[in-house]
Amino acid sequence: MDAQPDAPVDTKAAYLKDLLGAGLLIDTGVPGVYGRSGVFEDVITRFEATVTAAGEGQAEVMRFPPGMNRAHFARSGYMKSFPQLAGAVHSFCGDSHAHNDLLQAIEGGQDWTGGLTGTDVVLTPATCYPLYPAVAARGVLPSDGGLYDLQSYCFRHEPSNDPARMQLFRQREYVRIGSPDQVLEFRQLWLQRGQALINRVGLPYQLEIASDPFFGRGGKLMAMAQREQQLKFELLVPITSVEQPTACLSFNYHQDHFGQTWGIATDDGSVAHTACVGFGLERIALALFKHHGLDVKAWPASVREALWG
């Protein structure tokens, strides 16, 4: 009998199994929602310290919770472009009869979420989204614009067995708000800084022009325009696939979208432009474990020096 060809290896599931087996991630029973071990968290903490050092303490530090104002979220335009990724917080607001119906649904193994009502909170889709209305509320920007250091958990509804595509994850961002020249200079600076940071921790990467996952047929045109104008770059690192590396850093120029949306003005009365650099902290940790091994004590001396000093 002829030998049968080997079944293709699911590299995403295989790496996830390794991470769970090593105790670095903790299974919750929901794809893309994991606990993190102390070792995993320590790697993120150490890498974040290198990001902070690269920022040179020049930015205003802000930390927002993983939920944001629903009205602000709606005004941002996120649902127009990415409805497939959004998540909202719902709570029970009924009376005792509704509570009894809810309990019966739970006991019967039925969907009980229909008895919940939307709250004023949605899950933060990107770390910078709560920033813009907060800055707008302060009034006109100073002459040198604004520079902000942010970090938050984010949510995107993308259930997957790929550990590098989590539904709940953290982003560290630096955001620049000001004139076009100011924000483009900022993005160019962080394009250099970002590559230098990834070089320091010994990860292979490629830098490419990219686009966001806009929804629907109109989204294809938006993605094409984004690429043509080179508004978005991604630093890609192979984690679960060499052929399809994962975006670990993102460099985005939003032009005046958020300035127009929130009425943010520069000191000369112009509509402010914005740009951001985002670090996917879990993804970078996953890349480090993939390329240097699951035992941090055995990582190359140069990487340990960069992270632990």
Given for the second form:
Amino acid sequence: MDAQPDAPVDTKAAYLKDLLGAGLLIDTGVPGVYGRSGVFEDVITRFEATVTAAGEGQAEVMRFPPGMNRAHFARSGYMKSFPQLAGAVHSFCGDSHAHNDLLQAIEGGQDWTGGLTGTDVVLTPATCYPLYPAVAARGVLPSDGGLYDLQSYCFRHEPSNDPARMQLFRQREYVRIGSPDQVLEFRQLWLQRGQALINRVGLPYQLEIASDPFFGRGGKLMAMAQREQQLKFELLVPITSVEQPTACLSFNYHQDHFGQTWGIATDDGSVAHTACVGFGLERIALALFKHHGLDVKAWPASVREALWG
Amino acid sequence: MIEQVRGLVADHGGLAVDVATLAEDTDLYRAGMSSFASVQLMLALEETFDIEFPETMLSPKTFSSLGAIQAAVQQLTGATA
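In place of the form predicted on its own, the structure of the form predicted in complex with its partner chain is requested.
All chains and molecules follow, beginning with the one already shown.
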């Protein structure tokens, strides 16, 4: 969600150790890939229920798996902006000889992935990526545009000992597709709703103009352009660092990027604009555990009331 | 040099308008250049003029018009118009 440099290593590693020690996260041996306990999942489920309530049932619910169509992924332009974060699924497609080579490589402790072949699936990089081609396939938008409720695991290749920077994590999103006025009104509405939700669960936050972690030297140029146009806001909560708080919600205006890419048209024939609000569910849970303690039963009554009613 | 710059903008700017008609101070972003197109243009300028834009010049302002680009390239090559 954010492009900020990492905070000092010790506070991150210390919080991760606390979470693993309390059994809230379960180590897999890979930084940023964790199992979650029942308590951790319950916090996410309950927080998501507050998001659902804030959405007032007006959005069309869609759930996509954490893998998406590789051709759609390529067309979306993700590799132009974030090649360093992408993950593609590869499978073994060889014959018995190739299988033998594969097993020998595993046996010998060598890299055994060279003999694998790319499949039609890539890991979903952001929850809304599979939505746009699906909406485009339906044809012209209705006169009031579209409003969608999404949730998916996402993958980003950025191994870290910061528990708030996982490689596999969930985003809950609402996405608005329509005229520029419609999508900007949506973003403004969720800027208010998002702050209200975070207030209710007792977390400190700040709202900032932000940019995405675009790749390379040109990425700096793209990030500056994104900031100048105020296309992205983030709601930041201190988790492992007060100086470098973590983006827990983001509010993004894509202009006509996805509308152009996918040929999504509004009912008056214009290219559709899109905007989304994304909730980093693990990050919000991690912020709650950081600020209210690792024992949910000891959380402040107001927070428990907001989440468990 | 401005015509060379104009040619690169035509090839990489992704503009919806005819680049030949652009004034030197026309805002290229307003003329439809996306931020990603400006990156492509930046890389093409570096290759063509054998220069490297320093970090301090990697801002949208540097690539905002034909004249701004020419000034930036001249600064880096030491050339005069």
